[in-house]
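Given as structure tokens, the chain that follows is alone and in the form predicted on its own.
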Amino acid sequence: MTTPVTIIGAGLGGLVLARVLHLHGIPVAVYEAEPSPMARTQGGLLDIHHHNGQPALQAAGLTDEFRSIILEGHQAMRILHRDGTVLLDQADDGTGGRPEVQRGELRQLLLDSLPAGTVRWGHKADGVRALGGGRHEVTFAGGRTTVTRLLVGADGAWSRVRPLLSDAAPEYSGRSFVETYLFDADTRHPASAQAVGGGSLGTFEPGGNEKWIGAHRESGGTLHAYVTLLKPQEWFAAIDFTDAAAATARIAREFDGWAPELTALITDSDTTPVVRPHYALPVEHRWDRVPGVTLVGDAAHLSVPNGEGANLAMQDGAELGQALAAHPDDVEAALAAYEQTMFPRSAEAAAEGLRHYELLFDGTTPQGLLDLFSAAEQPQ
């Protein structure tokens, strides 16, 4: 295949695709809005699953490099009552079924695997238009343009490429989380560090469906917390998040009566809290085949946070790259084969992820989540 592939977005899905294409000798260019790889932090921990994320990295020829960045022991999981009582304390089983890595380190690993110049930084796509015959023109901020015969939207929730294929737009789920960080936690925040343990934490109000606190232990003793609330976006907009102390105090008031080591994950934040609204596309989101263009990752199947987003994006990238390599003389056959597999897979994952997400808020919390973990531990 000699048709160059143009990828919009240098997230994990786009980079896995670029790497697989590179391994197969297919020319590729990735256009990314951020000015550099270090322009912003790249999120927290990711658990990379044995059935999708890990095979994607294997297809990219990066299994050994991936294993070198795994945080050992971080598969541990704790569930606490809001008063701090431990309801579940599950150690890392050592199987490697869902090892944890830092998202930023994984992204850098992928970037380092590509030839210099593959990623064109500082190219924010402002619009895309069809030119006919499978050709498309992408316009970037500042007026620069590029024309491509094979365009892949890997540009996330608010994809500029998606409108070529679908009228669907992400809708607010009704919940958002507020993101905080506590640094050097074992020394500076020992009570919270003990509550979180060696891996992940979930803590709930029994029978409630409006709030919970989750946290990960990241490298360097950092606690990364996700404080989730059932609130309209207007409620969050009324809080001045540039005033970190006032904002964290306001959020913490929603958790009056919770154990202090848990509310400290809010009030003791060493960073300005950031609101992350939960958006989703329709579970069955799909489109008719349009020549010369397709989507991967959140651009194709954005879901509420469920632990699958990054894994599915990488799986998309790997499978699309393999399909293009398998059909070197028929791009449309490759895109059709990829989409026919991706549509049902992503719909199933979104539906299952939504069920798990709703376990956190269905009025039986945390019992439903405890039952899920118990079932997972049973021999198959």
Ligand SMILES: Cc1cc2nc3c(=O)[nH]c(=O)nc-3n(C[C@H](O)[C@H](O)[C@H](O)COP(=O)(O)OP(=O)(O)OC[C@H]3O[C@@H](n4cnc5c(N)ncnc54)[C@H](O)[C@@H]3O)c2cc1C
Given for the second form:
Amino acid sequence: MTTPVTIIGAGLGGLVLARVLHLHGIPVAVYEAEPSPMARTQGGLLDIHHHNGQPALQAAGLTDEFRSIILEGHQAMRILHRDGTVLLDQADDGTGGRPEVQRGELRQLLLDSLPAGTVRWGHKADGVRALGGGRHEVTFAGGRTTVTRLLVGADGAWSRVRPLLSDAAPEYSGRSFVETYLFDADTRHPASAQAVGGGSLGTFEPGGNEKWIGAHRESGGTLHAYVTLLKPQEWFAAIDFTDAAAATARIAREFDGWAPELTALITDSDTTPVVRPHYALPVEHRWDRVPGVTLVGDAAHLSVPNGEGANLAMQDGAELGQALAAHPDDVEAALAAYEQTMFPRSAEAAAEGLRHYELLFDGTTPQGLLDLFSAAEQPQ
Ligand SMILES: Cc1cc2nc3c(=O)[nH]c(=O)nc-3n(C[C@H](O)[C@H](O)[C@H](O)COP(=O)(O)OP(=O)(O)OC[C@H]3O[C@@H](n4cnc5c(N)ncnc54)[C@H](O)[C@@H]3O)c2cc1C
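Same protein, the form predicted in complex with the ligand this time rather than the form predicted on its own?
Complete assembly follows, chain above in first position.
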């Protein structure tokens, strides 16, 4: 008999898994901490890769829906010197394999593909305990519980399910993003809009390894900036981020001498800046098989930001769903097959991602990154 699946977390990994299970007629419930789909803005652009994110959406039967939300032209890329000089300006000619979508629209598309009631909102898992024989009891905030024979932790960086499998905990990489948004930028912030161009921007201090400003052009002329600083978390904690003007002025001081259209990405923010520390699990994170439970996405292999995390989470979800469908009478065989493929794949992606991340900060900046882009341009 098919074992019903309990998923903790309705992020991209958990939702792709739920959708693939639904397509295969396997009963599934997703328990999500947030009270509703609209509880938090799901801001940010995601580039969905042809080798992992796109096949995952295909397995979910959602390729046409995905294509309908692609932001045409947003694969363009610019790299600027801190003085505003353009070092690389790549147009989006429609041939790239990494179309950009709004994360919120992608999540909504997945939610709409599930039967009503599949996602149980307002269920924050507080604790999980093994009952023996592969059964687990999940306790939610407020005291409600559920017992399951097949538990999947899709609950992100600070997974409550992970401790059943591993003692590993995410560690701070030493860097954090400060995120800002500039709305209606072509009209209200034209110099910054021009600097960002039609897609993504990266700006560097040549030879520097401490700071970086990245930005995306989102839909509706919104600029979304990721200002990266090498600082201990106490440094950020000493800034009062509830005072947006003072906080952006403090962050912008770190970029004295940079072109004004670049520092305006900080000082002209239309939103209160938000700090996002970069945490990562060990690159080779894995665990021994524990009956009745596994992890997908960031819960399994949180990395420093490298443009792969959401794609890998969806790939995990799709492959775990397919493995469970292929072994309807043997959950353990399905989980073992999924983990055997997922462990080396995510270790390789984390190592590769770390190399790319370090290219942003390795003291040869931005040459390493320019070389990477120019290699990608060469015919294979
Ligand atoms: C600023 C930033 C930019 C990024 N840009 C990119 C990018 O361009 N491309 C890319 O591929 N990746 C990117 N990533 C990484 C990507 O966002 C993650 O790797 C991806 O979201 C992981 O998906 P997930 O489903 O595993 O976890 P999540 O997206 O974190 O989803 C986990 C879900 O579980 C819920 N949850 C958490 N705890 C509990 C609990 N105790 N009980 C119940 N529910 C719970 C959460 O509310 C959430 O809905 C970026 C990350 C950041 C921070």
